[in-house]
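One chain follows as structure tokens, the form predicted alone.
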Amino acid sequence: MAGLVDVKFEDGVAILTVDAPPVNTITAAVRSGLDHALNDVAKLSGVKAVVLSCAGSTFFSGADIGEFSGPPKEAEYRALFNRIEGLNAPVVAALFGTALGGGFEIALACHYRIAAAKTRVGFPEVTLGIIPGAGGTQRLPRLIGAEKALDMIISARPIDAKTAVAYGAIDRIAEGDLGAAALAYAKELVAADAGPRRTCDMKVATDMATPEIFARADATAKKLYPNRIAAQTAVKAIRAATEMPIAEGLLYEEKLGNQSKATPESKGAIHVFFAERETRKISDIPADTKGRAIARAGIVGAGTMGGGIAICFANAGIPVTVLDTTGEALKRGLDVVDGTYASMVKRGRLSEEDKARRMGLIKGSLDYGDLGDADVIIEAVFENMEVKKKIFAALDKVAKPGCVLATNTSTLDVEEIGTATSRPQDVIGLHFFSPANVMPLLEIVRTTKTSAETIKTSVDLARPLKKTPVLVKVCYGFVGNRMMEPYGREAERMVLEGATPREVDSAMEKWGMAMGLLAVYDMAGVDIGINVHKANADKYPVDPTYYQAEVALGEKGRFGQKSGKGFYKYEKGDRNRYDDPEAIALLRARASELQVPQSAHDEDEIVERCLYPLINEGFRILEEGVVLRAADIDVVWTSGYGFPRYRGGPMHYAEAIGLKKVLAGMQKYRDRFGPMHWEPANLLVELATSGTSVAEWEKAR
């Protein structure tokens, strides 16, 4: 295909170069282009070797995930890869960048593999609820042995070129220019009369394919991926490589692969994959809106959040000035940043040179005037409206025209904060999640006055900061914390009713949450929640039991990990949580004072009472237009709140189990507890009773 695959012939070597930006995905057009290129090669006289390479930023990055929801395409991949493998001249794959999934599978179908030093290869499929379906489970164990293949595919972790050479997955690492090295390698193979070396002709080494090895792999798959079966399915497929000829094994792999695509875990994970791509598409700002360049940044507040945000900018190579009110506070904050980088060096994730370079991009200051050259300034102080407005008034005086003035608030009204400036069009919320240098979510909160340019600049900024942006409108708690409120309410209410913190957290962790919410409160600080609820008492219904579990603990100085006790107790130097009879006694005593009836709670009730009101609030948010699409809510929860990606996020999960079931659950608990907290959202009622999907509702709207 013109423009996609170029064929050159040099000294008996046919060089096929694919150029399909941005990342050389193996789309239908690329497959067709390669087929045409192979036809061209077949017409050439005197072809002694073939080099398969790519232009651009990476070797084939993978299969076209967009095809997964349509008819199966495995037969097309199999035919193309078999055709490459069946060539009578040695075929050299020239790898660079990240050759993952289908990108690694096409390399395995080649006879030899040479790679640039920084190349990474691997199979991430099980994290999407599927298995390598274009020969990966059949060719890789033949090449490197079943044990290593099992580890690579189950762990889903890419390996670097050096490790791949040690495994036998890659033959050599290129020195200098990869194209020249690949061509030289092909000529070397011709000179040595090496001929094709087909993976399909190899047998899986029996000493690395014992029943014990497969039993261990199966146990690892179950442990790493609770509630999911893709990794276990991959073990079955790899076992088939030890038992079947490759033609049969490839067909069996295809059968298992198509079964895995139909599972809820695959549908959930793939939904999130595409939802994350969509968040940058802002339908209600002009398509030709240009964002402003961000060359320098400023941060007000050198605390935990400010320091974490500073690391994000330094990691992106953007100079950042961190301002605080006192030299002592500033030094303490910058020391924490230095310590974070030192820890990364110690763990081998960063070199001393990289640490020095990144720390060199972070400057401390006590003078607002030093923020005058910043293109974006982020306020990251504690949650107090008057303090934040005072800071924004000061920034208004020193920030240059067009500077984005952002607040990291998690609950306060960004619109009101903007009134402290003469330029509300430049004011926006950039809500990072703790730890800011680790968590991928960035809630971008626009006001009614925020300009399209400011929005576009903020969304574009997420990319170098390696964040997943979700644009939201102003409301209390925005999306994540607003939906967290009813989840936390029920978790705390149930421990007043007689459930233990362990029972509540374990049920949610078993269901798939990364961490139980009560343990999260202990980690963040129980006093944080107490202060937020005190400061925003007018936002909540009149309910004397509302969030009283945390108040009972806080009155006794139980603030979580930092005080050694909260909902659980903690030993010094040990972040594990331990059940604490004292905490349970305090909760029982408070329940008695509030006359909260005691009851038993099974896992189903705990999960329903935590999730259904969370989902219900999501439908309110969607109906109010706080987000552009339901999938944005799913991204917020999977990127920032530990909601399992394989369940697709709250809104996807609600549809997966059925909106009628969610509505019936809300009505069941409304009958039991009354309507104060359990009134179903109007949109949930509308969709559940009409049988309309969220997608249909969004399209009609």
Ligand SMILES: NC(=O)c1ccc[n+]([C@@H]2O[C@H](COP(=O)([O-])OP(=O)(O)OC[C@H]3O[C@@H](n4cnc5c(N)ncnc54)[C@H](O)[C@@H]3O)[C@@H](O)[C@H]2O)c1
Second form
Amino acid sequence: MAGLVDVKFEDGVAILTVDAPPVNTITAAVRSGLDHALNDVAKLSGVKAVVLSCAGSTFFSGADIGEFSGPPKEAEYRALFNRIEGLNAPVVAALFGTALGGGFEIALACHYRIAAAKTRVGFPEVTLGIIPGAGGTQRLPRLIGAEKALDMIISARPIDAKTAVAYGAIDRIAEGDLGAAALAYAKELVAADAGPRRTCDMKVATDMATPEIFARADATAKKLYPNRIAAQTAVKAIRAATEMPIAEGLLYEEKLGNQSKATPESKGAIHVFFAERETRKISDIPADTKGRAIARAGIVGAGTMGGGIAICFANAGIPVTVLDTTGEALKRGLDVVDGTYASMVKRGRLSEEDKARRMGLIKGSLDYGDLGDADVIIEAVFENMEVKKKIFAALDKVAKPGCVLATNTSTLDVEEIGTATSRPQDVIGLHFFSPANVMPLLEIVRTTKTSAETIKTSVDLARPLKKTPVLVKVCYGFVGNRMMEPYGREAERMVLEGATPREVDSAMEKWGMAMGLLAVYDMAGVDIGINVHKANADKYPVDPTYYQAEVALGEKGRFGQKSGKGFYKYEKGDRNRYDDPEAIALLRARASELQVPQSAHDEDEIVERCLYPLINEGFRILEEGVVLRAADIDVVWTSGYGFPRYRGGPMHYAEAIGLKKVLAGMQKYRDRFGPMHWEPANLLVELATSGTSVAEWEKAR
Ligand SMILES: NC(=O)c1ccc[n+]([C@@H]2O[C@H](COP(=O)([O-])OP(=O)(O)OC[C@H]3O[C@@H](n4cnc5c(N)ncnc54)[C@H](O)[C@@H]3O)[C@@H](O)[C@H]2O)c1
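Okay, that one was the form predicted alone. Can I see the form predicted together with this ligand too?
Now the complete complex, all chains and molecules, led by this one.
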């Protein structure tokens, strides 16, 4: 395959260099290119050693995940890797960058491994619901022992080159230029007459492959990955490496690998993996739209969100000016930022120099004039339309032409905010999630006036800020909070009906949510929820029980973690939540005042009542065209709301369990509670009754 693999012959060493940008994924073309290159090598006479390396930013980054949905390719990988391993001259892999999954597996099939100091290797497969399927489970334990192989594959954590050398997975770290060092290593092996050292000829060390070690690994796999089996399947495959000859073990690995590709967990996780790569594709703006460069940023409001967003810019190396109303507010905000960096230094995540450099990029100001050179300004002040409009009018006067004027509002109409300026085409919502420096999701909210350039600039900005952008249209709550509304409504309604906060939260956590919603309310502040619901009461149906659980608690000063009690109670210096009979009594009393019928709730009911209305709202959002794709909704929920990736996000999950089932669930609860909250979305009805998939509907749209 011309162009993809270059073969050079130097002093008896054949040097194969693969150049498949951007990250040397082992695609079908790369595999075929390597096969051809090996044919060329076979034709050369006097080949005493082979070096396998890559051009560009990394050694092979991994297998081609895009092939997973098609016919199995394991046999093809196996044949190629066996061919490399079977060469009669020593083969040296020259690693750099991140060699993960298939990228690490091809290195394990080479006879010797040398790596640049910053190389990282590992097997992230189980986080995608699959197992290493190109020899990883068979070769790695032969090379480094079962215990370490189990740890690497179950933890899915890459290791650095130094650790890999200590484990015996890499032979040496290259000093200086990797290419020269790899060539020197190959020559050294030739001079020493070292010959091939094939991983397949090794036996797994028996002292590190005891039944106890496997039992422990299995228990870890179960504990780390509830509701999932890929890690346990990997343990099985690794155990086979201790019991079977390699040829048999490789076939067994293939069988298990294909089984794991068919599980709901892998389908969900791989769906999210691709969905995250799609969100940057904005199909309804001209393809040649250019984003504007962002060299400087401004933030209005040095509070919780403003500070977190400032950290994102500073981390990206973009200077940012933060403005507030008083010196005191400014100082408080910047002190919090400093404290956040200080705790990173304390935990060894950041050096003092880097902290100083990043703090140096953040300037405080009380003067709008200081925002005149910013390319993007993000407003993050109190959630109040009048205040925000005043700020945008002020920004309109000072911001340079083309500056993106963004608001971080969670609930207000971005379109209306834009009317306060003379340039609504530059106005957009950049909705960060709290803590803004940690949460990956960035909802980008366009109005009917936002220009294509402003959209493109905002989507592009997500990359340096290390955010996952999802473009949405203006609607109340946008995508995430809008769908959370009915989820929260049911969670609160159930605790009025007699379920305990823990019963509701535990059912959802057991199902896979990172944290139960009532515990989330306690963390975010019960009062914040009350304020939002009060301010937006006109947007919800008239239901006297609506959000009365939080009101009952809030009236007694139970604002959540910050007041030591909310839906649960909290002890100082302890992050646990404790059941609180006092909270439960308050909820019972409110339920009795409101005459809410009491009932028992099993886990299935809790999960259905929380998820079905959430999914139903997703179908409305999709039908209204608030998002470009259903998969964007899945990304919002997996990257911003703790929805388990292995369930694929709410829309994928709905299809995985069957739209008919979701519809029947909505109808079941509509019969029980009436239509106010339980009317199925038109699109859900349409797709479920016609048996059309979301993908088919999207294609036809
Ligand atoms: N906290 C969250 O979880 C969260 C998440 C997403 C979005 N938001 C949104 O972000 C925005 C800010 O929320 P927050 O939690 O950071 O609030 P906050 O109360 O922590 O901070 C607001 C800051 O804005 C400053 N401020 C107020 N009026 C100002 C003005 N006219 N000019 C300059 N500064 C002014 C205040 O002094 C304060 O420092 C709100 O719109 C909120 O809805 C919050």
